[in-house]
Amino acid sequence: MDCYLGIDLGSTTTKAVYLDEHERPLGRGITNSRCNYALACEIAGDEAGINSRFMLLRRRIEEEDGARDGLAELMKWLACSFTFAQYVDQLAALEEICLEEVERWNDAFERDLYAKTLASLFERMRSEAEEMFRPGLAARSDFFRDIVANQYLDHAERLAKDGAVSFDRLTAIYDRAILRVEGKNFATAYAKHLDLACERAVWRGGFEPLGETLRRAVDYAIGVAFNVRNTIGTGYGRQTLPIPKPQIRSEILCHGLGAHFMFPNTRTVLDIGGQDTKAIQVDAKGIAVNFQMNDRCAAGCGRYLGYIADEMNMGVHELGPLAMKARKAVRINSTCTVFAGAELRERLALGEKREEILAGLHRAIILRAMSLLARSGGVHDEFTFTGGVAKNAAAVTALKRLISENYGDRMINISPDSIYTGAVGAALFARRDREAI
């Protein structure tokens, strides 16, 4: 099948789509980035091909007489049976990393103890595994080190409370086999994920009726060869992508013609990466006209977010939750990320609640981004919000009441896939220049 592909290398994240070449998305992928960009690169390549062929699975589902009725079930069942059999293929190098930096240890009394209690924790976490992964349950983080951070440091504080082992040094190992194992491409085994998700929701889900439809999709899914015929790369780390130049976008033109694409009435972008924040204004064509970028420091993006995340013992995911519980913001001095810890300590100590801290860290955050809209040209109808912020509950809610404030009533236009946006830009100039070949 011939498509193309859009890779957008950001600081936090890595994104890629694949578009058909109608222009019809296909599937897309995300990985964190890391140091081996590369490695990032084809990781959220082969994710989009996975979530490609979850597409055509559906498709081919859809033609069968008498398949349609459940199979919105069936696909969310199928969705994360896929995730189930991927975490426990993870879950498994991970315990065999953790092990093997064990086994490094010179005094064996502790190795011994030290590989006894990590069995034991592991045999625990793949016993809770099973419930993880069903339809219905809250919403996960994207990335196994989120999803099994949180699982590993509870059992190993409950397995730490005797004394006999330490919770630092078991902390300690997975930090550093954590590494090596994102350093794995996981991805490249989708037939045998395929496989396993099949048989998963046929038994787990109770469609046995569909059995025989399901497994002949998941086969044909299976069999389906991708021809890229071409790549283009965007992004905060695009220099590094392991493309050549001539198929690099800026950011800007990739976020520009990406919200276009998914709101086509779109005038005003607002982009809040890892590393930058970018404000821009499209035409009618969703070619960018004007932009301003706040590209000097991390201040009032994703970065300052991790930091405040790490310096709250949280997720990232969680601020905005906890902050939407916030009965008033506090007011910040500055959104500096050298000087966030230092004002956070000082607040917390005078007593001020935490999620009304986080309340005025993300009104904050949105004010600076406010003034780069208005030197952009301000905000016009309709006005889309990219980047992954934009999933941030706490952030959309300051930007929606101060766009109000300062313009008044605004179409404000959010994706639930607003985070790859940029790369379904660059997927759009992956197509159209080989048209114009």
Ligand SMILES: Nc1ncnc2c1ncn2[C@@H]1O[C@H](COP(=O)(O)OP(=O)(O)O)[C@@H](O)[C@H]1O
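With the form predicted on its own done, generate the form predicted in complex with the ligand in the same format.
Left out here are the partners and the other molecules; the chain alone remains.
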């Protein structure tokens, strides 16, 4: 089937979106950019392909069987089972590589000891995995790296308790191995994983009556061939994308158009990504007319939050909810991310509340964004907030308050898919450019 691909190679995450001939979204994929860029694009693209297959699969079931109750539930089962199947493969790869690391050691005793420890560690992880991938459980992260790290470190800590093995060495093994696992693309094995997922969903989810329909749909989805008619790349690392220059588009334009696509009345866009913050004004057609960006210093970007999260031993997901519990926001004096980290420690030591400090930190980020917005021409109706940080409730709350205080009533849009905005814009350009040819 003909489709168009948009890739947003971000500093922290790489996003891909497939659109069909009618500019309808088919699917989207995301991966972290930590491994090499080309691979990140490949994986994100493949993940978007998988996501598109899910979409087609669902459509097929609806067509065949009519929309019915339980379909949503089934899709959830299918999705988490798919992730589970992938996870199992990834876990196996991780184990293998960890063992390889240990194999290289000289000391035979240590080698043996750690190999055994690792074997039991992975055994425990595997036995837990089944439980981790049930529908309805909030995933801690989209990324293998984050999910597995938690599990691994937990067990490593427990195993190291009696002192026979060192926790630090176990982490060191992990740190090396994970990089290599991230260097592999597991999305290519989608057919196998989808098969497995289909089975698990039917049996474990109790969807036997739908089994036949599902099987047919899955087979169909696996069989679809995507004919990518045009690709446009954008994002922080776009210059390194393995595609010709005319197919590369500035992030500003893509974010503007992406936001316009999601919310057609958008006039002002704020994107807070991992390493840069952009304020964009767009016209009625979604074309950027003015923009400001901040991209030299990590202060005020998503990475700032990531850094703070590391500092507090939390996931970025958890920051927002905690900050939301605050009754007031502490004023943060440091602009520098690293200094803010130190200030955080200092304030904690002085007995200030975690949530209030966090609220202050969120406010600090948003204040920086406000100044960019001001510089780009203010906040006009409607306003769309995109980028990874838009997922953070505390940041959103701070933003809403500051906008209403300074610009009055504004319609504020945030899409749950906001992280894909840039990629959507790129995919739209991909289709429009193709049309123009």
